[in-house]
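For reference, the chain that follows is the form predicted alone, supplied as structure tokens.
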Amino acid sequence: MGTTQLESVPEPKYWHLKTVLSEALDSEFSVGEILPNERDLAARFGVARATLRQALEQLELEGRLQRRRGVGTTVAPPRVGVAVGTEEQAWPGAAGDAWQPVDCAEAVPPAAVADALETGRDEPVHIVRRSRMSHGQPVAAELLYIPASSVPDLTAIDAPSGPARARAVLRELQHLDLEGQDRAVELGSARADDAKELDRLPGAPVLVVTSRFLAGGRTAALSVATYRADTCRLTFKESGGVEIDHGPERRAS
């Protein structure tokens, strides 16, 4: 394999890099593959190391390499559809839902959360943790924030903690009449809990969908889910959405 230099282009430097690289992914590395690391790389092309891993975070970003833990920087696979809504609403917990109860805990949500909800900044509400996996593995983390007043009927006796504690929220949310919901997504950095859920690096990208759910003409529940952004695209329906080919399909190992 020999030395490519860029040549001087208008873009930036890591820019055409990043084109550089992806046209390599396609031809020379398969699905799964371990890049060589950052000094063989620089030095195959050209560039200072820090031009590099501007490309590689920015070839992260867009989904087609993985850093992972004890591994390196592999190859993606293609993105998964997972779908976040469809066309008939429904209640968190509700019949079809992929996501899976983790845990429950009352505790005092951050304060822009507890502004939704229209609580008091030092009430506790019910946090509900859950994960959604996807051809077994991890896809995304959530956090439900439900405030006491939306499952008045909830008794401590019937499901002290953990898993069954989250399912019986759940349950007893489902007895509130569902006016409508919202979302929005946006692009975020894994925190430090969500990235050792998610089996990826603190920092590295997610998508943060946050939903808001209405009953009695107010926020009943608040949902942040935290999607791993070089696995998953988001669809709105059961369908997955409209296929768009946007290069060469990757090659699989």
The other form holds:
2 protein chains.
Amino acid sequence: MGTTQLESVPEPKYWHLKTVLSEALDSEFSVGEILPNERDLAARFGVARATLRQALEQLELEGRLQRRRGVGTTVAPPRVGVAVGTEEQAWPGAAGDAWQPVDCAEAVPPAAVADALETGRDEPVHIVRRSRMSHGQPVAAELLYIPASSVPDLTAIDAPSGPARARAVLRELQHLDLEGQDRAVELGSARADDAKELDRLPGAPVLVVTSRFLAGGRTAALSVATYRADTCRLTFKESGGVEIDHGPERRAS
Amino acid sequence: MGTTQLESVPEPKYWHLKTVLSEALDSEFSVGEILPNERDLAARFGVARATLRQALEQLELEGRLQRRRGVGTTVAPPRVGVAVGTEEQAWPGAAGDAWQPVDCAEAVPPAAVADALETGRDEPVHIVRRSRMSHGQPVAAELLYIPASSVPDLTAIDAPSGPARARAVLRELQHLDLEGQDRAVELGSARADDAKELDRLPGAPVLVVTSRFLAGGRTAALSVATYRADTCRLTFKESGGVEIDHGPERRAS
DNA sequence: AAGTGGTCTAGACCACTAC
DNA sequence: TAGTGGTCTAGACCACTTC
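For the form predicted in complex with the DNA instead of the form predicted alone, what are the coordinates?
And the full complex, kicking off with our chain again.
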């Protein structure tokens, strides 16, 4: 371990600043407390505001700070654990689902989605929008892509759009036999619409969870969920695990 | 869907720039190609270099670009899928493990780790350092924390440190009954040592995967793995899934 | 209206790579 | 040595929230 030669690099100012601020947060501030404004902080540390901001940005990325335009910078609470890999295989919309249907429409999906669904690139699919809350705050926004062939018995009687339509589509989905599922997590930045729903600015870092639901030997539904990367820790429960409460841990420094 | 009122926001320049560049990348550049340098690009678009850099930063975060000091900015290949949730429960170091032992030492872990392991905060544990490659590039660095009580039969004959020691510790670990495991993913920034191993600058965005290995009713080992967020897509295979090849997909725009 | 964070500029110098 | 991206400055103005 500790024997990597420190190679006389002049540490960037913002990096050092970040360390100093991080320690100050641990010892001198409590959750929710408001920090001095950026101009004052920069002056206090004798750096330009842009440099100070570079340090704050990193701390926000790590979930230590929360900044809101017009308000100020506050000390963030520890990240909330958000369960993603519920072990029991279940379709979206099954009982106990953490998501809330928001809307539904029929439209042509992005090419990458169409390819995964093996629908034609010009073929419209059902797109269900859902949102997920935790501790009173929005933590994720989801787009669920469902080919018409996955919900063949959807009646024209159901509402043509809106939450009622979304629920109808999800209800039909339950009729299929779920054969397996498949998940991927990657870093992304929030699109304008997701950002608004997550109460962040466009471009904010998000964890993008792509899930494929398999039935009848093909992808019967595809979910693209964007989680706030600053406030969320995605948890995956796997077989045999007892219940865990990570509590107010910090990442190993 | 599409009915969120567009509220007359003047789109920031860097955001618009990002969009323009993104489309240019799709249509006019191929993977590995070198972009014009930042000063030229900024001049070409009529913006300050800092603004141009803000756009490039986002594109790099999304895995579209790769920037290397002294070299230039190149078009990044699609993110590589890296399997994380191998369904078969197995201890680190089991056959077929994707990780390569690098080093091993005995030291006091960070407080958060000690708490998770339920060891005393001053009690040293084995710390195994491992690295993971994919397509010839380093994609992740890991610290594995193993309490002495989890490997009681570790003999003094084994090497006191280095890769041989690491292998010895891992070998002993296999003797325990793995009862379950537990995983979490969150966004972080690379520490200096991880950054060097991942061939990135300190502070680079990483996906931190924390895994707990349960045996004998407690946490017998804890792994903290940091994956390059720019180049990796973490994949989780779950029950029943057929093999999937996401291929050169892009995230749904 | 006052105060906050967000965007943007036009420079400068530094660290690193490649020739 | 020349060229690249990385850091830093000292300003300016804008968008947003709160009072």
